[in-house]
Amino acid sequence: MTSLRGRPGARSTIPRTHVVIIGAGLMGAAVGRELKRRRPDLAVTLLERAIPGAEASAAAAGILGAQAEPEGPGPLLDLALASRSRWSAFARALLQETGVDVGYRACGVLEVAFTDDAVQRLATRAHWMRLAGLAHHTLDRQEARQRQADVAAMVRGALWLPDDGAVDPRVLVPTVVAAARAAGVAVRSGCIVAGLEVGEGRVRAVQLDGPDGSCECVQADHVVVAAGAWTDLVPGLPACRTPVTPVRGQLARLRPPRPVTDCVLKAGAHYLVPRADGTLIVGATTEHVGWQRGVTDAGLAHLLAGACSLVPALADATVLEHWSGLRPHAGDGLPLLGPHAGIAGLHLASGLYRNGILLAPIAAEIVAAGVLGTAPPLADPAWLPGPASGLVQRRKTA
């Protein structure tokens, strides 16, 4: 038996099959809920260092862009479409389980182009969507302004994606955590993971450091690492197919003088997401600044410039909030989902980057299937975590 620590610690023994999930954000809670939904007899524990659901997912804009996000056909598109098809039922189930409406709307996404190059990019996207049989409509300048009268007059064309949508992450994330608790998942806050305990090629326990210097060993038959941008900081985690690194994204919430859009508006990296209360979420920056949190004047200026380039009337909008989150970026662009080939009983649910909200339903099903040893809803080795190739060393955290 190997472990990160040489000193013994108090051992928490749970007689039933025990699944420990590291990370109680959206992904961790969604996996825990899905496991209990399928196997109520399982003991499932979520371990969270801070406040459950307070990290990247809660700070997201909530676009369900199954067609708006992928660059073309491939594993990411397959995941995105499969997850989007589950979102209506997922939202209804959460309402039944918690009494909370998470703000899911199939409101559509309008991608607009302001240059000839951008028009050509939309034409390329429309081509592969047509070949894939996906709903879309190519709009000229006049049709784009008929669809959204407030879009900037210099618009050259647009691509209308009626099946994409949005949800409110600030409502969604705590609701999924609440649904997991209601299903019988134990949620523990203030847990500092010190390492994974491995014996005979399989995971045996998760070691925790206590605030008083004590060490606790939580026995586990399966461990799911759903630590978001902090995945590679889990001590003793075997190296995966690709590293997961933090990417800061700044967003803002505006109150426009009047309603300007009833759908998600997108142009390149800029987007506007309407909320039911009449406000707009504006996103987003993409900043490779390591573990730096917080917001910047330059970031807000970038967001406001992008918003006004889409809808000039937003020059008179009131800025209500400005915040940031750290997104978990997988180096090869695909999430890490499912069992790790190097250690039996070890699973990952990480690296979902900008698509964590969209992919939550399908990712939870894939990871739960791996834990339970059943066939996943989608099988593709491209998103498996990959073979072990050493250990990720404990690195300095932010």
Ligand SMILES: Cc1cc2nc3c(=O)[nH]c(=O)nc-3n(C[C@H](O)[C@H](O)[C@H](O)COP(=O)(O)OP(=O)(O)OC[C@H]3O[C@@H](n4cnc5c(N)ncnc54)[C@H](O)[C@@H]3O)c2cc1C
Given for the second form:
Amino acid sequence: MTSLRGRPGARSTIPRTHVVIIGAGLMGAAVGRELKRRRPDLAVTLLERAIPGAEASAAAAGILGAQAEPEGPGPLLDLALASRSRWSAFARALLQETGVDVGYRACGVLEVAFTDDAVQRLATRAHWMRLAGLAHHTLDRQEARQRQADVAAMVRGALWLPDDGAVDPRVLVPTVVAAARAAGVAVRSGCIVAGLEVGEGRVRAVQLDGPDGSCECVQADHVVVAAGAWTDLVPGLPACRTPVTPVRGQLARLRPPRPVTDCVLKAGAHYLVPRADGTLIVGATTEHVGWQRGVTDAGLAHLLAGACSLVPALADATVLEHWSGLRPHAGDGLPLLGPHAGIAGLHLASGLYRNGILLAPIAAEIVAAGVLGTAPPLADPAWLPGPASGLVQRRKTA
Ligand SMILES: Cc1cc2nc3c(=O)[nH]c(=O)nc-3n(C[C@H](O)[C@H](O)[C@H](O)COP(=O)(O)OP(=O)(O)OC[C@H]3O[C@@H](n4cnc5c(N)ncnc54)[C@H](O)[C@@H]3O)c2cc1C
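Right, the form predicted on its own is done, so what does the form predicted in complex with this ligand look like?
And the full complex, kicking off with our chain again.
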């Protein structure tokens, strides 16, 4: 064997490990940024078929509802609390890396109840939050209106969650993409992933179809699938723990006649999120309509009725915008995060459903740790992509 050491002009040609991420939504960009922050020597490529960040991530309301969203203790609450505790540092780091303030605010969420049943549901939620030692305040009708004077007079009670917050995804998502670029991630748009190449049980490459009919094969040591609602459509992706399907959500932006809330207001599926410019985001519908991305009159009527029942003064608001997005819904309600058990080098960062904005910091850390082979900050088999260990076992022994 000939040693290269000391030979004039000789250069080491050890190829850099190449990580390819499919999908440049918030998840793909956050994972790419995290990988380059930890290991600047990695080559990381983010492949996007259309415009980076233009799908579910840009459509979101931006509630950071770590307590407001989970139904009770369990893996989702664990992830949500861990992510919320990272949000302040995440926003500060993005400011340093890009000069952009993404407008993170721990403004609190006020969950309000208008019926006896809803009061009972809030009491149940307060109970598990008390057991979990989480900050919360149960408010009676008068206290709820003292907290937010414009809440409808027929309010029966409320739950105040002071540690939850909000961020504006329209500022956040391009900022995370910019931070990924600044860290050295190569972002390529117009790349439709046409297949995954697997050999001897590990991922080898990603095949691309160009818009002009051209084909390209991108060698990869690791592939992270972060394709949102389209995850199951990535050609060649093997079975995961659970399918990911699209769930449409419609939102509207209003200009209220005057400021009506300084925190997130929520009643059941309806919510209001104040933005720094004085406008108000009204959400959201939950519709199982496949890949239909359009907005509907019925959807807008539903949003406005919900908004006015929460805050009657909004009857005089102006509707500025109405849009929709497709949430990536995992069948069992938990995201798919980390290495796939069946194929070495394949990782999932998907199924974030209603909480992808909230969960971005912790999800990015978990997935990056899986790629780098380091210990994740939080581990639970419940959110591993699978497939179920029984399936892998059967396949191995077949
Ligand atoms: C109406 C609505 C309100 C929401 N509100 C909140 C909220 O208040 N708080 C919260 O935390 N979360 C909220 N969410 C959820 C959050 O938006 C999502 O969980 C999150 O944005 C998912 O991010 P993602 O990167 O996985 O998906 P996406 O942002 O959808 O990105 C996936 C990307 O992959 C690309 N892609 C797909 N297939 C391929 C392929 N084959 N090749 C190349 N590229 C591909 C797509 O073009 C897309 O850019 C909301 C979602 C919606 C729709």
